[in-house]
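This document starts with one chain, in the form predicted alone, laid out as structure tokens.
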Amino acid sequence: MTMDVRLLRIDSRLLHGQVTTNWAKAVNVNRILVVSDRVARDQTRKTLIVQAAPPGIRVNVITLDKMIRIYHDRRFDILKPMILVEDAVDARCIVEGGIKIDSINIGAISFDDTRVMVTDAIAVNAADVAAFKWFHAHGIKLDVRKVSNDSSKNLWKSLSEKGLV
């Protein structure tokens, strides 16, 4: 036995209303995984974050390092985490580790400088680009949705017409 991610999110945002609320329901999760190196040494991210908990639900701030070496302990068999990320780089670098999924859930990635947009909420730079190759050459699917009762939209399909892929 392993531990049975329900689901591993990318969203800039990390840990927010539609999350707590619509998606740690609908997969039934027993704990929220942030699963963050910049946010694991800010003590102020990490505080409001674990905060933001909703009821019921236990949500840990660790490192990338730390998310791989648990997944592989027995001792945390017994969780089935949402693993929420910030981006796809940071994704990528856990399921290389050996977290095993078959899609992951793609909620915002915020836009700045080095970014493009390809859909009204998902800002795309070359790093992000090159995991979501190695995801689709994984056979991963990449599921962009707010909320668990959205319509499910392929970000491959997205890459692709925007000719970045």
Second form
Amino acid sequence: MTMDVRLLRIDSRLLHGQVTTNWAKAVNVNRILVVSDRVARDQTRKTLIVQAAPPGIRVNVITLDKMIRIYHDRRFDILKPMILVEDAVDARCIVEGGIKIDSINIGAISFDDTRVMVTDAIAVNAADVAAFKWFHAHGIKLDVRKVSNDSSKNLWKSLSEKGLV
Amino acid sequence: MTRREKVLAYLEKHALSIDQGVTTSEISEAIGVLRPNVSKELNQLVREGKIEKINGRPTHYFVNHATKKREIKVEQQKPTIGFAGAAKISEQSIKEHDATNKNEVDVFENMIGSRDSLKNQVEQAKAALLYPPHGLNTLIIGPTGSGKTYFANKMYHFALDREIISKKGFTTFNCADYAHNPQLLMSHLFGYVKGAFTGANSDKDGLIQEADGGMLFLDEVHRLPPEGQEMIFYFMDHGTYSRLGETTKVHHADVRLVYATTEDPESSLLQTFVRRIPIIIQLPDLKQRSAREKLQLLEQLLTLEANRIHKNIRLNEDVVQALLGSVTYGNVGQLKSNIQLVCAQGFLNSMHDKNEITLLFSQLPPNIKDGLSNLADDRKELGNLSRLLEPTMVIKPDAKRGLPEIDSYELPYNLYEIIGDKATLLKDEGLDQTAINNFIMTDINLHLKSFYRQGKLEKIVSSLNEIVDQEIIDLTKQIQRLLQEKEDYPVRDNFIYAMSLHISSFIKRIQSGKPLRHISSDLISMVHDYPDELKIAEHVKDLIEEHYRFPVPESEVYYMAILLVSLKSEPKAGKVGIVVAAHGNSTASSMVQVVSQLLSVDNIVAYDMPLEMSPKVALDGIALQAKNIDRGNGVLLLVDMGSLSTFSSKLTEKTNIHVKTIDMVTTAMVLEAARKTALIDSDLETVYRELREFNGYSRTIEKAKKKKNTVQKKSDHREKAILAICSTGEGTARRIKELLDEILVDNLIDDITVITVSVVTMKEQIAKIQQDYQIVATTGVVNPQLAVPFVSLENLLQGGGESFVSLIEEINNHTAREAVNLEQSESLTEETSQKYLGQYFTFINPAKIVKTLWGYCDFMQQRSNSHLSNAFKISLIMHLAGAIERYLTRSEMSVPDEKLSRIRTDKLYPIVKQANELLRKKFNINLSDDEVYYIVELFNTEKEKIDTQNK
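Moving on from the form predicted alone, please list the structure of the form predicted together with its partner chain.
Everything in the complex follows now, all chains and molecules, and the chain you saw is the first one.
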């Protein structure tokens, strides 16, 4: 038995309000793991995220390294987590670290100077594109949905249409 | 005709004067009621003063005519002495006082400490009451048992004497009583109108109306829910209020409000309160009061007991010291309970003596005996006391001191009556005196404990329940009683834990047919140094055999003896003391509170310095604290700012105590200091040197510190470990290990191993473990005295190991764990939210929208009539920004129709719609109902969360 990762989601806002609650209910998780080296070091953000947890579900903020470590540690097999990461690069990092999933949910990636818009909520830069290519090459589905009852769109298609891949 | 009436009727017929007195047996025979029952009624009647008795063998009773006239009046009251009637009696006496010299009398005069440690407080109280035109509302803050209710009561009497309040009536209300049900609480306070809710069949006034013209005392006000706070604020400002179910605030009441709380006034719950209340009276804890005052308090409390039993109380110096030293956390309240306990015991032991009861040190219960050694640790205090103490003290009943006021430390029944009745009953059954005493002592302990430790004890037992069978807990309690009564073995708080865990694992092993533990020669030689414990262990073995009806192997006796040795108290002397002094009303005390809770240490005190305090006052105050905490091994002073760091030499000069000062104090540093000084043989210089190195929070030293850390990491490749210690290393320790492993997994901690250790070869094992592991904490039945925190079993088991987890987090993360308090300042959160908005949103300008969104939050807070935490406000702002962005990018979220129609009936739906108007006016944005759905859900989720937390 290994840890049953119910959902891996990319969202620059990580855990926020109703969106997370919706997912946690929809995929039936017993833990939310926010995986980010930056946040794990930022005490204020950590506090905010932990306090925004949906009722009855615990949230932990951990580093990428620790995520990979506990995934391979049999003691933690009882967890059925939803994993939240900030960007595609972090997502690729933990999947390369051995975490098994067949699709990645992408919620929102905010725009900044390095990124270009792909859909109305998703912006990517070169590093993101490289990561998405890697996922595609490994047969992992890129599922774009804000909440669970949205209809799923394939990010690969959007990336192709924009001529980014 | 009731039994009581029968007895009284017989007496009135046959015993109208002294010479006609009749005996219990005569009455029993004549009216055909059992003798013990007659005796009970007679005792009751004597206490009420309706009949009198002539001492002698046998006792004769007769009707007391002098008091007969009063009878009608007294009849209405509950006749037990010392409870419900008491306050009324004291009111009466004050009324009598009134007639002679009104306005002159000052009820505060008689209060102990009114010219000394409570001088300021009394001045404050008078000022608050006399302030024109209607006085000022007052908040009394003080730790458990420091006398908040008593003080408020005094304020009431003062106000009454000075005719400040027009009506008699001191109404008390404990906000904790209905804290789980805000609506019920509100209906009690403010009243309701017919039809306000199901069952509201008629209009009803609340306590506020009842207290009109008088005083209303709201205890544990920190438990008042936000709705209640709002309404109370309104009432404070305007003097009007509405009852439940009314829309306008039309009712008027003139009420003096006095609040009380044990909470730190800086806590977020109370901050709003504190802002609105002009007078805050801080009551000192017992430790801060002078030796003279402590003695006066003791005398006063003993006099109350003497009044109840109508006998003198004689006690020696050592009993006085033990009683004063036995107060650990509960202040005057605890002192009162302890005095009641020993008086009850003394009463029982001196029943043959009609005039006097004697309290002997040798007969005190162990936890009170411990008081003497507690006090001995504090040489200064002991010295002060000894100067004031006579070798023997005799307390006489004193009518002027009156009977006790109503407070939560008062038992809801007359203990002496129960003892008297029960003793008579048992004697009639032919039991000998020792057996009777044993029986009744158990009873007394049970009564007192169940009463004054209600919450605490229950909690402990229930958490233990989760891992040990109730049967074993009961058996352990039986063993505990045996040890206490027969063997004079000092049973301490951790006994139930350690012993029941031990027995449970032993029984599990026997039942599963596992091989028996062999006895090592180490064990045997160790145990032979403790013949007493070995003897007791034999008894315990017998008890277990008797209970489970299977033979207990001899080896188990040895392990049991080791456990008993371990559980005996460790002498606590000679620790380096710590004084934390920091600017701010409670900065220092909250740091100290955190640390003493985490590590349960007692060698640490705080000194808070409000900014306006002069250095001279601060120096004196710190000197006093240093004296209090010094155990002869010097004091470490931790301060927050440079100016204080020059105090060392002045302090040493002033107090003759060796003082070392470290500045830039943080919670982590206090924790570190407490850990290091927890070792008995640690000396001030070493601790100081080590802490100086630890002191690395200022910018200049930060780099050096980082370097040091990496060096440390490199040099310390050892894995972290926690030791779980029990007598065998197999039973209890394994259970602890399982428990800890679960806690560790639950908190995603993967780099700490739990290792079980046996007490027998503890030293060698630990030395061996330390070769491969870095030990970060220890727990179990005995403290191995390593330079790391030790967590006692009871602390470990309480609250699902939460305190343990925070301890581990402290260990893993010395520096980063400066708790982030979002609830502190509004500007901070507005700034914070702007910062996060900037980080995550693409299309919106954070500076432009943050004000509006903040206004949105305020609007929602007001209209939904609930308090929004700052953390929730930030989430709400982030969510709204998301909704606005989705609106702008035309990608709003969708919701299935049936959910949408459901949400439209939610009571928050119209409020959110109104709030959205703010967005429409400002940005011309119309959020769809789908988005409204998510906003409403956000609120409901938060509410659900708060509800589950409160449960």
